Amino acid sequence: MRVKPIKQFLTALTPPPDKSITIRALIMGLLASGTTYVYNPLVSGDTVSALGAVSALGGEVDFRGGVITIKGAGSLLDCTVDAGNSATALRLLMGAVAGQNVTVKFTGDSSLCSRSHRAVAEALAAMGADISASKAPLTVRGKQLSGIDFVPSSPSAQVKSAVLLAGLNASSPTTVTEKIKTRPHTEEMLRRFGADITVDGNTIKLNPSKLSGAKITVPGDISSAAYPMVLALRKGYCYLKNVGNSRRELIDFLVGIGGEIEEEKGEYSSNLTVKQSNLRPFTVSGALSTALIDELPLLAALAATIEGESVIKDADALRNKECDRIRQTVTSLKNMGVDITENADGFTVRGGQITGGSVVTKGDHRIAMSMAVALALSAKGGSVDDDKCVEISYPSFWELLQ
């Protein structure tokens, strides 16, 4: 895929739907009595494979108008599931099913099979989960389960939501204590499902909880809107509708940095005006940086287009995601002409410009995406070897570019 340089960014558009939210309320709508729907679910490599796992684990489901509708299995069913490139419906599903009186099988593809998956095995084992591996294939088969106090040694909203839908068929309260704060889709979903859940800070208590069916309205997710968003504060101006608003580090942070953003802001959803801005270097450590995991290799790009050094940090778990993260968003700015530093635990910036240059994505959305911004906002553009990998969390990417 070639990529040009832009000269100017004007749009107004909806972001896709929020790939994570979509992927539990799938997820829970399996789990749970009664008929769930699912409306504005996002459609991509990653949902459709949840989507695969739902049905193969005796899901009833039906996908029509743009509402997902899902009848809860009740006794779950012995089967594999291929979880495709997706971490999150792996890990997730392995909690799901700890609990129950069943076997499962976990696959997916060369990528996802690569991707250590110890941190959730150790701690569902630690509730009792019987689980084969901690790289897939893996089997997990279902035990009756204790509920447990844990503090994970690492935040990883992934591990947190394993325990946590473990917990729902525990024998006894789980609680969940965070050194870091994750993303809080998991705890928030539980609630609207019936489940007897409360959080006081940074813990989470959960009761034993059948779920009810609910009705779930997926808004526009963040990590998506983030990449017209960085256009726009380079080159120009975009609106942006319906975009989840349950995280907000990514619009307080580029606030706290110079940029130029309005806020119609509704309950669970805001409507953003991102205009050109003069931007400041800028330093993210700490829960902040757990908070952008995701946006972090874009956050280099932008970085790269702002006078004076910046610095990412606290950011190892960028290693083991589809790629090294932190590699190849260095080894991809370098080849730009950015003069960017490799750290154990993220990078250093020191920007100014974009020469532009050729991407190697090794199949890594987040890292196609990212790097393809970067190229637009260059002097000389170049070239992203992989375009299809974006079809994973936003199908329709390479629009914005057009």
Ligand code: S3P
The other form holds:
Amino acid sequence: MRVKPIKQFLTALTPPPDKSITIRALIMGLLASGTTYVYNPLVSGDTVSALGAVSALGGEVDFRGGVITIKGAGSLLDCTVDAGNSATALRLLMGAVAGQNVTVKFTGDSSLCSRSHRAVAEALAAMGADISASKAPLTVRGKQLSGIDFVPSSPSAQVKSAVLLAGLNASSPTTVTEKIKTRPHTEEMLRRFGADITVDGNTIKLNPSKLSGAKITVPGDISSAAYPMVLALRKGYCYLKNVGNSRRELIDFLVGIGGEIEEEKGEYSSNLTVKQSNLRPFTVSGALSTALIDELPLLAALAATIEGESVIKDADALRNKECDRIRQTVTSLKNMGVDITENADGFTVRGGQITGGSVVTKGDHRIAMSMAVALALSAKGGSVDDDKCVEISYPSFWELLQ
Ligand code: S3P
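Which structure goes with the form predicted together with the named molecule, now that we have seen the form predicted alone?
Below, the chain from earlier opens the complete complex, with every other chain and molecule after it.
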């Protein structure tokens, strides 16, 4: 795919529905009794994988008129789950099945099978789960679980979620205490499905619970909205409708470095107006690196357009995403003439102008989209080696750059 430099970016759009929320709604619909309605779901590679998994496990799914309907499975079925590229689907489902009377083999594409799921496997093993390996293909043999008091050693919404979903079926309560808070979708949605769950500061307490079907409306995904936001901050203006409110750290961060962003706030989602702005170089570290983990390659591209030195650190989790996102961000931005240094836990960017060049995505959707934005903001443009991988989270992404 050839990406040309853009002179001006002026657009109004509704970003794709949230991937994390869609996948959770499908999984909880599988576990719940009765019918779950998922309005405005994301339809993309990862959510299609999750839907396939839910159906293989015995959920009755139907998709029409923009609504996914799921009738809960009652008892889950022994099967093989192919989670495709989706670590969220694989890891959350590992937790969901670990305490059920079922044997499930999990597999995925080559990227997913090369990633370690050790943190999930170890946390579930502490509850009594039987998991054959820390890399897929792996098999989970359902066992009676006990609740645990879990303090994750590294922040991860997926690990937290796997433990909570396993805790639904345990013989005693489960608590999760996060040193650094991660996205709250699982605990928020478990309550909507009727779980006995409370959140007090950084501690979530879950009593074993039966879920009942719920009606979930999925708001727009801030991680996908981030691409037009960055294009607008550098090249013009955009109006974004229906961006979910659960994760607002990106908005606060961009405003903090000089971004002009106006919000019309709704209860669950907001409309955002983003304008071309003078931005300052920045540091992202600590809890903010966790909150912005999926946006960091894009922020490296943004940093490359801002005069001065920007640092992104405490982000070693990037190395175990769909690819090693530190390595691929650095390689691609270097190919575009950017002065960037690879660090163990992030990157240092000395920004100015991006010349342009070629991007090697390793099939990673967020590398493809983040680096395509860098090319759109460059002097000469360049090429992206895989245009299909954006299907994983943002199938209409390329329309942004036309
Ligand atoms: C996600 C959590 C994050 C994020 C991923 C989606 C989720 O992963 O990178 O894209 O939906 O829970 P970690 O939990 O591994 O940090």
